[in-house]
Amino acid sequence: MLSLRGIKKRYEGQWLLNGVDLDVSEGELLCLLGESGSGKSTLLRITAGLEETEAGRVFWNCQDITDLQPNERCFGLMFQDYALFPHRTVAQNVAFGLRMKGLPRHEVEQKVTEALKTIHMASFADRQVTELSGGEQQRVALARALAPDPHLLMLDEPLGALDHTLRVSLIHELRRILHGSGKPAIYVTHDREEAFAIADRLAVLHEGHIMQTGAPELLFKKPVNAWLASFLGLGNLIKAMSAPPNTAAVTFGCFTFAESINLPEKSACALLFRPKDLLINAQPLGAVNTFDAKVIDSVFMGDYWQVNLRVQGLDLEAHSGQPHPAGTSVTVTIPPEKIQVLPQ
C-alpha cells in the first residue's frame, strides 16, 4: 500500500536519511525502530507530507503522492504528546478531524460514538480531557486519529510519555485496536521491548538506511550484524578473528561454532554468546568451548539468576538456575550450535 523509494534528507549538513526504501502492506502493523536521532520521526513527517524530501518518492497504492499536500493524502498521524485540545471534551476532540472534513452533524456523532466504543471509552464522551489519565488521553488521541477513516495510520512514540508500568499494560490493547481497525500502520519507537510486543514486522533504521526488516522472531534469531545484535540487546558480543573452518579466536580462547559461514581467514567478526546459552560448571575442564571466569555478582531476576562474570578484563552475563558467590571461579561452556558469528 505504501512505498517509500530512495528517501533522502539532510540535517545540519549530514545525511539523516540516505536513500531509505520502505514498504507497508495492507493491514500490516510495521514498527520503525531506531536510536533517538536516527530519523524515524522525520521519515514519518515526509510520509505525511509535513516535510519535503530532498530526493526520492512516496507512493500510495502505486500512485505517486510525493507532491500532494498533507490533507490530500488522507493519512492519520498521532504525536507523542497527543496534541489534544484541553478546552474540549473527549467527544469534541475525537470529532475534530471529522468536522474539518465537513461531514454532517449526525454522521460526526455516529463516527465519534463508534470510535469511542473501539477504545472502550464510550462513557467518557462528555469528560474534559484534562480530567483523564495519561493512558486514557493516549486512547482518545488514537480514536481521534482513527475516526476520519485514514488510509494509513502513523504513530510517533505514542507511549513515550507514559511510565513503564502503564506502557506495558497499554501495549497489547493498542495492538488489538490497530489490528481491529484493519488499517496499515507505522509505529515509531526507540524501545526494543515495545517494538517486539506490538509489531507484525520490524524495520530498523541506522545511519540513514534501513539496516534490516523482518518479523520480530527473524531479527531476534538472525540479526544481520553485530551492531543490530547489540542494539536489540541480544547478549554478549565478543570481538573475534576468524580461523576457518568453523572456528574463531578471541582474547580468552578459540571457539568452534556449528553454523556454516564464509569468512576469509583472519577476518574481523563478532561472536554472540546469549546469556541463557552459557553453562556454568556444566562441563568438565578442557571440554570444547570451555573457559574459566570469575563471578562478580549474582542478581535474582525472578525466573533465573543473572550471573555477572569477568574473564581477562571482559565482562559477560550468564543466566543460571542458582546463584554463584561473588569472587568464586567457575568453568563456563557454550555449545558450538549456540554460537552466532556476525559481521562487525
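In this text, rigid core is short for the largest set of C-alphas that superpose within 1.5 Å between two forms. Residue numbers count along the first chain shown, from 1. Everything numeric in this text was worked out from a predicted model, so none of it was measured. What changes on going to the form predicted together with its partner chain:
Relative to the superposed core, Arg88 undergoes a C-alpha shift of no less than 2 Å between the two forms.
Taking the rigid core as fixed, one finds a CA shift for Glu72 smaller than 2 Å between the two forms.
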The other form holds:
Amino acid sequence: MLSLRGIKKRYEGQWLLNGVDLDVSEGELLCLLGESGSGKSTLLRITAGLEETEAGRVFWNCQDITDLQPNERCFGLMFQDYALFPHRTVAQNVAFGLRMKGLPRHEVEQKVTEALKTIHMASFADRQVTELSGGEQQRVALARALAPDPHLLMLDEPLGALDHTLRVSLIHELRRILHGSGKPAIYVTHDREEAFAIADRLAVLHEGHIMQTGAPELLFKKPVNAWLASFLGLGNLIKAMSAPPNTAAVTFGCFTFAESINLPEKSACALLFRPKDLLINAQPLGAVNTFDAKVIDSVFMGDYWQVNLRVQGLDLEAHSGQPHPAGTSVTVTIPPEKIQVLPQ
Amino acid sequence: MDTLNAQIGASPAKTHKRAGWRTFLLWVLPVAFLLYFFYQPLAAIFKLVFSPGFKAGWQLFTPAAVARIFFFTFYQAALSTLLTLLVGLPAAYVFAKFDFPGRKGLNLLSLIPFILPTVVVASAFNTLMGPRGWINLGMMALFKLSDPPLKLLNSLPAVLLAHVFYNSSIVIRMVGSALGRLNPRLTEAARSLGASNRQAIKEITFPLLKPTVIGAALLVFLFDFTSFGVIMMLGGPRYATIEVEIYTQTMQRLNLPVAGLLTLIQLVFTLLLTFLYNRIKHPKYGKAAVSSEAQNLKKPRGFREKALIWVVAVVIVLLIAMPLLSLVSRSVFTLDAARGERGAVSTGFSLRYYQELFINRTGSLFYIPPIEAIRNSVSYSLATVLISTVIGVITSYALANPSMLSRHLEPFIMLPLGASAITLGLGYLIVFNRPPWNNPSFSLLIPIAHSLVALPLVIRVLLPAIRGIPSNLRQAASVLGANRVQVFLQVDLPILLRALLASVVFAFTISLGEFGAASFLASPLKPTIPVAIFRFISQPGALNYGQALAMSTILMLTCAAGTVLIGRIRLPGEELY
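Given the form predicted on its own above, what does the protein look like in the form predicted together with its partner chain?
After this comes the whole thing, all chains and molecules, with the earlier chain placed first.
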C-alpha cells in the first residue's frame, strides 16, 4: 500500500525530515506520534502532494506517485483547523469531493445524505459551517474527507482543536468510523493517550527519523531508548552508568539486574521501571536494589494510591495499595527482573 | 435588588449617551466649514441649473450631447476597469502566492502609480508615446521620417493605458492583501478532495474573494469615471468626459448652467457608485477564512506558473517602469533647439531643463519661471496641511465620540468626501467670485478645496488612531491630577503623533499634485505645479516641453518620497481604503 522511502525536507536550513521510511498496510490505522514541530504534519503534506520532498519517493501499491498532483492521488486529508469552506453549507462541503469526481447529481445527493447519517448530522445539511460548534465541524470535516471514497485517509491532529471532555467522547466515535470504513489511515497526534487509544500501530517521529514503530503494546513494553520511554511517559527513568555484566551505578547507589546488559563498560544509559513495580517497605535496607526514601505525598487515584517519593534528591513515583503519610521515611525496592536498561 | 435592576437598565443607554456640550462644541467648526465651503457651493450649482439663464445655455448644448458625453464617460470607465482587472488580478495572485527573485521590488513598483499626480502620469506617457516621445523619436531616427509615425496621443488607447497604469495598483493592493490573508488550507483541502488547481481557484479562491474584487472594481470604475487630468492631457478635445466637458463649458464657453447640469449628473452618479461600494456585503467568515500564520509563499513550479510570473513581470515593467523611466530620462535629454536659440544644439544628456526652472525667459508662457509655480504650490500645500489637520483632528474626535449627535452627523460629514474636485472648482467659481476670495496673489480657495479633497484620507488615518487610545490611560491621567488639556497633551498627542505625521504628509502630497480644482481656481499669474505642467507641455518649443518634464520629475520624486515616509511611519489600525 503506502510506502515512504527516504523522505527529506529542510525547514529554515535545518533537516526537519532526514530520511523517513514508513509503510501503511491495507486497512491499517497508523498513528504518527511526535512532539509538536517534529515534522509530522509536513510528512502528511508530502504524502498528500501539497509539499514537495527534497529527496526520497512516495509509493502507492508499488507505483511511484511522488510527482502526482494532490488531486491525482485520491488521498483524503483532514486538517487540524478542518478548513471547511466557509461559503458553503454542510451538505455542499461534504459534496465537494464527490462533485470533483464528476458523479451525477442524484448520486452526489444520496452519498451526502448517507455520509451525514453516519456522523449523526443529517439534520444539519443546510446549515452554514460557520454556525457549527468545534465538535460538529470536526465531524463534518471527517465526513467530507471520507465521502469521495479515498484510497487513504490522513488526519492531522483531528482532535487537537477541541477541549478535553469533547476529545474523550469523540475519540471512540472516530475509532468506530475509521475502523468501519476499512480504509488505511494515518492519524497524526502529539497526544500519546489519544495515540494508544486509537492506533493499530504506532510510529514515533523524532529528530527527522522514525524512532520506533510497532503495535502499541510493543512500544509500551519495549521502548528502544530513554527519550521514547520519557516521551511515552512509561514510568520512572533514572540516568545510570553501566557496569557489565549486570549492574549499573546511579547517583545514590548501585542497581542489579536479572539479565546481563548488552552495553560496554561505563556507558551512559537509563533505567526504566514502572510505578507499580516499585515496592514500599517490602525489604530491609541492605537487600538488593533497596534504598532509603522519603514520602512527599500520597494521592488517591481510585484503584491505587500514587505515592510520590524522593530518593536523595531524585523524584520517583510508586503505585501502592495504601497511602503513606507525607514526611515518613520508607524503603523502596525494585525487583531486578522489573528493570529495563535503555540506551540514552 | 432594585438598585441592581436599575443598574442593568441604565447600562445600555450609556453607549449612546446624549451628546454633552463638549461634543457639541467639537462639531461646530467642521459643520460650519462644510456648510460654507461645500454645501453652499453645491446649492449654488443647483440654483444655477434651475435658473432662467439655463434656457440660453441649452441652445448651445443639446440633451443628445449630454447623453453622448455621459455614455462616453461610462464606456471609457467600463473599458478601463475591465483592462485594469485583466492586469491587476493576475498580478495580485502572483504577488500573494509566489516567491521569486525580484518579487519585492516588482511589488513596490506596482504600487507606485497610485501615489502619483495625474499630470505626472500624463507627462510620463507623453514622453513615451507623444509626438516628442521616445518611441516616435526612435522610429523617426530609424526610418528617417520627418513626422512622428505613432499618433497615440489624443486617443482612447492613451487614456485607457494611463487608467490601467493608475488603477492596477488599487486592484493589486486590495485583492493581493485579501488573497494573502486567505487561509491556504482551504485550497489545499479542495486539492486533496480532487480539485485541480484551476477548479480550486474557481470553486474556493474566487468565491471567497468576490466581495473584494467587486469592491476594487467599483472603486476603479469610480476613479475612471471621474478622471480629469489624464483625459485632459491624453484624450484631447475629441474625447471629452463629463469632468472635462464641465471644465470646457466653464472655462472656455462660459456656459455655467450646462456645466452645472453636468456637475449634478456626475454627482448623482458618483453618489450612486459610492452607495453601491458601501453596500457590498463582506460576509463574516471569521477565523475560518483567515490564516493566522505568516504568509506562505511558494516557489513556482512547472511551466505554467513560471510563465504566469514572467508575463506579470513583463507587463508591470512595460506598463509602469517604462513611462516613469521615460519621463526621467527625457527630462535630462536635450534634443532640439529652444525657440530663439541660434547655432548648433548639443543633443544628449544635460541638466539644462532643470537649470531653466529658475530662469525667466520670454519664451516661457505667462513670463514666469517655473520655480514660481513650485513656490506657489508649496505655500498652497502648507496652507492645506494646516487647514486639513485642524479640521481633520476635530472631526475625528467628534466622530470617535459615540453619541447620538455623531451618528446623525456622520453622513453629513461623509457625503462631501465623495465629491470631485471639479465640483468644488465650479462651485467656488460661482459663489466666491468676489473679494476677498478672488485675491489673485494668494487664493485661499485652493487650499480649502484641497483640504476637502484630503479630508477623507486624513480622517481615515486619524480616526482609528484616536479610537485606539485606551480610555483607561486618559482616566489614569485624570485620576493622577491632569486636567483635560493636560490629558490631551500628555496622553493623546504622543500616541497620535505618528498618525498626525502621516496625515500631514498625505495632505501635503495630495495638495501638491492636485490638478482639477487648481485648474479652475489658480489665477493665471499664480499657477500651481500641475497647472504649469499642463500649460507648458501643450505649448510648442523644446524648452517648454523640457521644463514641464523637469517639473513633473520633481513632483514625482516628491510624492514618492512622501509615500516612502508614510510607509516608514507604521500606522496603527486599519488599511487606507
